[in-house]
Structure formats: structure tokens, C-alpha cells
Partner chain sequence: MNLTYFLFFVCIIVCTLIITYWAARRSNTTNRFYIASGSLTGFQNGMAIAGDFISAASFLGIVGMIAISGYDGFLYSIGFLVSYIVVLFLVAEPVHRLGKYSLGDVICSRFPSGQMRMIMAIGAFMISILYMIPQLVASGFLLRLLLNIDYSISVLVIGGLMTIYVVFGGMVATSWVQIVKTVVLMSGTFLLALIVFSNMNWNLPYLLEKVKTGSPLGESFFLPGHQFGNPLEFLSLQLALVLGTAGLPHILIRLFTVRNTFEVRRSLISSTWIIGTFYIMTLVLGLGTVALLGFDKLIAIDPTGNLAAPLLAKEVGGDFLLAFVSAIAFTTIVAVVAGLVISATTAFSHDIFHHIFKKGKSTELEQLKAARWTALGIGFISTMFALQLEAINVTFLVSMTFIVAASSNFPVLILTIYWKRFTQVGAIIGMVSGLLASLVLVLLGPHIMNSDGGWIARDAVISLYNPGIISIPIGFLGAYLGTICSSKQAQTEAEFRRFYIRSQTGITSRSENS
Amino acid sequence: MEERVLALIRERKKMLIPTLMLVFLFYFMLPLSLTLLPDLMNRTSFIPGLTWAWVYAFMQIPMTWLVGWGYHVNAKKLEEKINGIKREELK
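In the form predicted together with the partner chain, present the structure of this sequence as a single chain.
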């Protein structure tokens, strides 16, 4: 049982670590791009009247919601698999 559970945890880690790295990259690219690419960030974006700096900052909000929801869906699946293993073990 232990090995099967550990394999599931490893599988989850494979998804979790790259996602978290992408979140950090996306988050820290905001201050970095404001510092390193001020001209580009101050240009008007595809939304009239809004600069890329605002669009990028706003995008962090739906990013947080989406990533949180994605994590929840994934964690639910993992819990179902673990409960399946537990049930098999009890039989």
C-alpha cells in the first residue's frame, strides 16, 4: 500500500512543482518587467486606455483563482484514488 501511495504523491508532485514555479515566475515577472521593461509596460495594451502594466497586474487575480481551482480539482482526484487504495486495503 505504502508504495502505491508514494507513487501517487510523486505523480502529484510532478504537476504541483512546475505549476508553482510558473506561478512564481508569473508573479515575480511583474516587478521585474516594471523595472527592466518600463517602456513596454507603459504602452497601451489591447484594451484601450489600459497599459500592459495594468493588464499584467489584473491578470494576477484570475490567475490566482484559476490555479487555486485547478489545484482543488486535482487534489480531489488524488483523494479519491487514495480512498480507493484504503478501501482495497480494508477488504
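Okay, that's the form predicted together with the partner chain, but what's the structure of the form predicted alone?
For this one, just the chain is written down, with no partner chains and no other molecules.
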């Protein structure tokens, strides 16, 4: 059983580490881009009246929802696997 639980922990890390790297990169790119590329970020975007900085900032909302949903789906699968291991051990 211990080997299977360790495999599940490794599987969780395989999902969690790249996701966290993506999230940190996405969120920290806004202040970095405002600092390093202020002219580009202050240009008007395809939405009249909004600059690219605002568009990028608003894109963080769906990004948060998508990452949360993806984590929920993967956590649910891992929980089912853990429950399966528990059931097998009780038999």
C-alpha cells in the first residue's frame, strides 16, 4: 500500500509543480511587463478604451477559475484512487 500512496503523491506533484509555475509566471508578468514595457502595455487594445495592461489584468480572473477547476478535477481523481486503496486494504 505504501508504494501506491507514494506513487499518488508523485502524481500529485507532477500536476502541482507545473501548475504553480504557470500561475506564478502569469501573475508576475503583469507587474514585470508594466515595468519593462510601459509603452506597449499603455497602448489601446482591441477593446476601445482599455489598454493592454487592463486586458491582461482582467485575463487573470478566468485564469484563476481555470486553474481552480483543473485542480479540483485532478484532486477528485486522486481522492477516488485513495479511496480505492483504502477499500482494498479493508478487504
